[in-house]
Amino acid sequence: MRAAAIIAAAGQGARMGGPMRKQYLQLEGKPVLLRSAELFLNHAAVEEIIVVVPADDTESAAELLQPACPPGTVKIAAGGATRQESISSGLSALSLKSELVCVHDAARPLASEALLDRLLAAAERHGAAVPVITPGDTVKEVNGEGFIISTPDREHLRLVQTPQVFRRDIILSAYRNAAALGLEATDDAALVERTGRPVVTVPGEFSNLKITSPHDLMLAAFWLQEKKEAADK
């Protein structure tokens, strides 16, 4: 199936700290947003990049991913004051082409591959997919003044990373319902759950983190050092 890619980088990435957005840091060399792009840049299936940034970074981001990118393969689109109005701009840009739609967090630039082909085959298959990974720690819920309320059984729990990969429609259509309703999520797979679509779970990657510290750039600089010696050998 033919896909399509839309990479959120319109958030202001104030936890960061810094003059500059996150999206826009260096990361061993390259800016963190163009290494997130690279993964779709790089991939036969993907034959369109929508990447959303703020409205008034418009132009910065065409100069710096046009150098990078072969001739009308990514177009600029301008996001919203929230994420999901940001996906919303993204999905009013695609073309008509594409049976299958990637959602991407441009703060996660170490997806792999590997992960997306797993991905694109499970939403091909299923209709939406998403990448999982059970959380290492306990997960307590608490109450709106700390006191832990439950434990819940962490064998069906799991943290959500991105790309999240659905059927044109199915995605089209979960924004369509959660305009008309109001509905608001942290995720594109909450929306299409809203619909009653089942979405599948494919294993996901720890190294697959996403950038909202300077410790987490720290870290994502590791991993693709540790790629690289591994590669070299």
Contents of the next structure:
There are 2 protein chains.
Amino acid sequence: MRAAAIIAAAGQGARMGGPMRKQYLQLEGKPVLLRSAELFLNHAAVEEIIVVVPADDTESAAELLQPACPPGTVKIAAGGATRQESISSGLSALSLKSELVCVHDAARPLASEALLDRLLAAAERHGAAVPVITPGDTVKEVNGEGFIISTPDREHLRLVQTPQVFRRDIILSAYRNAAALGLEATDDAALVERTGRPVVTVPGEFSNLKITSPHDLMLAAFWLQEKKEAADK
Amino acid sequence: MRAAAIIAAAGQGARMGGPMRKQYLQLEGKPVLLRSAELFLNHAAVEEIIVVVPADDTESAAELLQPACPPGTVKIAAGGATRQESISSGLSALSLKSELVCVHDAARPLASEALLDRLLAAAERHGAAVPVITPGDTVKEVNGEGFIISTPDREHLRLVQTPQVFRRDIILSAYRNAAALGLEATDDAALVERTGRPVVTVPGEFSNLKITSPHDLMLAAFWLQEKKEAADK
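Please supply the coordinates for the form predicted together with another copy of the chain, as a counterpart to the form predicted alone shown previously.
Entire complex below, previous chain first.
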């Protein structure tokens, strides 16, 4: 089954503090965005990649990506004011009719090929698949004043990552539905959930962290070193 | 206000894989358990420390801790089959009538003095205080087959850490209540919540990770290096 990938790189990365948006920062000698794109560039099932960047960044993103990518493999699209608008803009930029669409955050440069394989297989079977990890800590629900309201049963809670993989018709109809009803969500699966479609979870990866602070960038470098050492053994 | 500390070190650390229980592993040249105990040894408000270890470990724990601790500051207690039983055994071993009781996991060796200060102040004011961080990822509720049931509003969810600090009467009555009703929970705050008492949250620390795998031990070493470098600047 053929897949397209949409990589969301349109965030402003306010928490990084520096002048550079996080997706362009170097991680072990390579920009974070390029590492995130390589997951899909290197995968045989992926036939189209759309990278969504801030509207004023399309040229610099093209300069960064194109030398590293075979001609025509990566298309740059201009993002919107929110992540959801940016993904929507990425969906509109799809030109092929791939059966599956992977939505990924550029800020997660360490997702593995094995993870993508699991997700593609699960999405092919169930229509929508997302990677999750079990929280190591007890989860609490708090009120606006910071007092605990409840302790939800941890056994049934998961932390969700990207890539999230969907059948093309399912993600398109979820975004149409969200636009029609004015729904907002912090991940794409939530929009699919709102259409009543099942979303299956597959085991994610602790190393598949999201880089949102300078410290995360150092942790990611540390994980990369680890992976290299494991591969060299 | 005076405080006692109970350090839970009675876990079997099955996930570490090695022959050694995680609390005895070396972290940058010092056992994890000793680093966790030092938080309380070095704090002026703490007048009594109970370390709860597996029943067959009391001698080796004493050998490990006592050379590093002033005589009489640390008492070793034998743990039970569950964390909750172990804390209960620690509560029974308290000999002074400290107003506050801190319950801490030995597997969190990096909690800072500033965090403990915040917790003591908040527990003095509200009776029960726990450190929390905001999950960076969207949280999902799943069913037994791994399908997503719901996406709880992330704005109100927190991941809870230790130390958790309580007024002595509040934690004692929570444990009595749990024993009477046969309640089990993954953290102490949940037992207090079940008595209807308020529990306030204070900002936790990303570096205050729980060591449950060999990888966590390496991450902890990395955080320690970071803290040293920050302190040297």
